[in-house]
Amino acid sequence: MADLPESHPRRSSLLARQKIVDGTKKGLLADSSMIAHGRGEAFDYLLGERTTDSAAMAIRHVATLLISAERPVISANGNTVVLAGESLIRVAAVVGCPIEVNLYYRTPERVFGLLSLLQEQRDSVAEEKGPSEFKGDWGKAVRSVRLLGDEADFRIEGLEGPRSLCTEDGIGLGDLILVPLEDGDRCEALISLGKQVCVIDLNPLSRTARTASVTIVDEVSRASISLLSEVLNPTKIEGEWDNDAALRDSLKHMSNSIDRL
């Protein structure tokens, strides 16, 4: 991808599918990350690949509850991590909370690496300047948060198998947790514990946007940079959050793009 131009109108899709297979290859990813990764791309397509006014409102009310939070989390699996760990490791340092890596196909081999990649990133972004909103020493903050994941001391009531398997102080006493690409069955049983879950899912029809408490319908990196700019400037929201109506304007804005066919 070296010789990739900037100015190929596919270069951040190419991109993004260039970090999924080399993931792949270094054992980091499960080999299904690339189905998914696709499945994805396709309803990003769809929106036209940016960020809807629905999305950006979802962006907007996440970051208020984010940092209204006791005990919030950002959960992470392995396409997260590869596509947008550095992004999330900036909101997790403003917000002040830890990046707990939860995995469906969890092996002790690819926790370890995706926990040494956060490192490897959260140093990097430690060194960074950081953003001139950010009140106080940037690398400190980051380099605060906490990595969570390699010591699965609890279990998710009402899931069965290595998914029921995090961490107490991350996800377990979590009352908050923003889970970019969620899997329907733990949204449901962190939802049915009484957390709030907040996802970032690019297809409006799954189970996982449909039962979140919050559902951003936006490509992750993408998603995850304006969250970024959302926690620094906060704004408050007024009224309930109506979930389904901002999933239904998400399904509309995907349809119109298949009416100008």
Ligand code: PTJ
The other form holds:
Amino acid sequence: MADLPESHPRRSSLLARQKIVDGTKKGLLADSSMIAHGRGEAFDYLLGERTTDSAAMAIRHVATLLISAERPVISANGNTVVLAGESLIRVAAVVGCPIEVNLYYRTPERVFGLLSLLQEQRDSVAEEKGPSEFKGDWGKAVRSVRLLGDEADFRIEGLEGPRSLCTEDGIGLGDLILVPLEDGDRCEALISLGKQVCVIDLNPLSRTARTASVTIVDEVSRASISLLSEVLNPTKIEGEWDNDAALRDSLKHMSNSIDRL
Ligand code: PTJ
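Moving from the form predicted on its own, what structure would you give for the form predicted together with the ligand?
Every component of the complex follows; first up is the chain already shown.
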């Protein structure tokens, strides 16, 4: 992608595709990761590849929930680590929460590979100057982000097979789980365990989007960058969160895309 001009109108989309291609070649991603990504791209195209106001509100709300939770956890699958790993490490450093590799298509090799990539990303983020709003030792905060997932010592009740495996210290005992690109079964299972579940999913009609406590209908890398700004400057949303209203708003944006013709 070295010859892709900065001004190319589809630059960020093409770079994201390349990350998925590279991650697949390295064996880090599920066989169906490209299908999932392509589906996301189609919804993002209809959104105009931008964060809508309702998604921005959802991100703001998730930031305050992450900060006020007792045991927040960021769950990361293959696509998420490859597309937004570094941003989510920054978020975890500010919130002081762990990141757990938790996969739909779980294999020991993929868990190991994704944890190794997250470690590399954490090392690189720890070398950054850090956001100006962050008070404290950035490198220390980043290095203390725990990366979980290899010790599967807990099962998510209500899920069958290897995808039910998780870490007790992470998702098992977590009270608020941020799960980008999640599957509907897992979201439902986590909710029925009494946890708050915040998701990032470009499909507002997915079972995940409709089941979650808070749904951010936005692209995972874009949303993760905004989430960092919000956890650095948290602003409480007044009143009860109406998730259905946020989903309806994102659908309205998609159907209004016809006006761009
Ligand atoms: O790494 P694993 O084994 O956990 O597998 C990960 C995938 C994503 C392959 C797996 O969970 C899967 O098959 O997911 P689904 O059921 O296809 O759902 C993925 C959802 O994420 C869909 O609703 C997509 O629209 C949405 N999506 C895809 N790419 C993005 C996205 N949402 C936000 N940002 C994206 N970049």
